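The chain below stands alone, shown as structure tokens; this is the form predicted alone.
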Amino acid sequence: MPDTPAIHVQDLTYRYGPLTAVDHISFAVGQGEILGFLGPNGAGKTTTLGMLTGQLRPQEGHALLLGMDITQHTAQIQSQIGVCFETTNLYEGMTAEENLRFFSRLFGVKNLDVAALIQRVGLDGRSRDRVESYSKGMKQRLMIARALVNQPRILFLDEPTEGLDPVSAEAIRRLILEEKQRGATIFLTTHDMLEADRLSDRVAFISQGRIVALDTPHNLKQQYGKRVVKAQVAGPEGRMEAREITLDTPETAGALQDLFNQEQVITIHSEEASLEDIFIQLTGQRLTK
């Protein structure tokens, strides 16, 4: 990881009246990285997100984008990142094709190929149709693509893949993937702990403003969590029962042989601890909505 993090944050705090909705959190990502930044709705993470990319202001900390403050050099910064909100925010009377070149002119980029991003982003074949005619799925690809027309080099996504069909949330994961493959730092914003595990290279847990936790999502596991053997056995009558094994101990070889010396076992696997588990461990809390 270069010396130089993509993003350094120190004690950001923000609040809304009497609430503190960032509390003094403090994190850095490397360049290239993937970032999960894990929590339930109101947790912190929008409003987080909105203090990264310059749309609200830190009332206390700071935080630092390819080594400048976001407070002092906005214009700088923004026009080096890209964003990708949860809610679509496109001009549905446009087309895709007129939503991109009119992103790209905003943002001083010449020559944009347009063909080639939509057929990134498998648009092709509907890039001259209005917005509004589209799918949630495809209007969230095409929000992606917009976010890609100046290739960022810290690209920010919002829950990117929320309420979509199972072959567009794959599709926008493959493009994430692609982006960090091609350099880019990725702040990835979700509650969905399955895909931050997947996607992520370290993740942070928020709750209620605080960072409660921030390590690869395999460090936490070992830390946090168990792994346990799990085993279907024929029971009385021919029903089936649960038995549980705790892994990693010393009393687990002598368990597993008194399993299959006093059982009929029909299906055994073994199990670890999701990131939701040690969510819930650490916060009391779901990530889930």
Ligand code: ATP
Contents of the next structure:
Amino acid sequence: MPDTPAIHVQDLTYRYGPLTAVDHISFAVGQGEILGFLGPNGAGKTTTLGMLTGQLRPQEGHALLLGMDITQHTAQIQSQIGVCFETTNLYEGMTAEENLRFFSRLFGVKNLDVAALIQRVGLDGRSRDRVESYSKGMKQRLMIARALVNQPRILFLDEPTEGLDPVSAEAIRRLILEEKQRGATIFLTTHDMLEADRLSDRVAFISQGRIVALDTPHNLKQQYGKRVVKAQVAGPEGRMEAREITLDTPETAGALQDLFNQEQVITIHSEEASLEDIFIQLTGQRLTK
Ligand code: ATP
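Right, the form predicted alone is done; let's see the coordinates for the form predicted together with adenosine-5'-triphosphate (ATP).
Zooming out: every chain and molecule, the one shown earlier first.
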């Protein structure tokens, strides 16, 4: 049923003793959508993922995946999702091929084209080497391949590009977009706001266990961000001075005219607010340390 949300969460809550790590969050993710789940360390992202994937039992609220309650249809749901968490769970003594064959048997997947999957994640040429000889980026690509063996309808990715070299990070971002093309729904946790901005259809900002905003990057910027023009002008004695003019206000046109009439403009460009700026504005916290 294409209208059933891939993920539907209502009042989901999890506490570790006195600490409420996830505090009555509610949201839905449509089929084929990429939701970026953005928040700083400790915001509750991993705990949310744990509940959505059937590893932690919610203490309040519920989560429906593909229309089924995760606490009641755990195995059925798990056979239709792919999960890639930070902690590697690959067999280091086995090759990439052996790992993928092993996990496909575990999922009961027949006729997996292992070579094609290995090629997709860019590990061809190294597929018969033991995983223990792989770089962090190669292991992460194999983790993603592992999460794809059952052609999941929902893919959960926890910080998939964290700490990776730029080539591996880019390969993983490309794979994420390919999976969306295939029709998969993707739940992506990250504290990389540029990545979230580029990949996500919508982003949720999470802070101290609560969702403080959820919308498309474009709408968040429209609603909370301000666009500015930044210019460098020639000051006294040839020194460069900076000027900043806020766009979209009644004074903008006059200020821009004054800039050009009264100053010698050397460089000029416009900037829109980043998701990081908006996150700070809404929560008072930075996404990254
Ligand atoms: P990170 O990016 O650092 O993993 P996160 O957003 O995924 O952060 P969680 O790992 O879900 O956040 O943690 C949310 C809160 O719950 C944090 O305050 C964390 O210290 C706490 N927490 C997480 N796991 C446990 C645990 N097993 N026992 C006690 N507290 C925990």
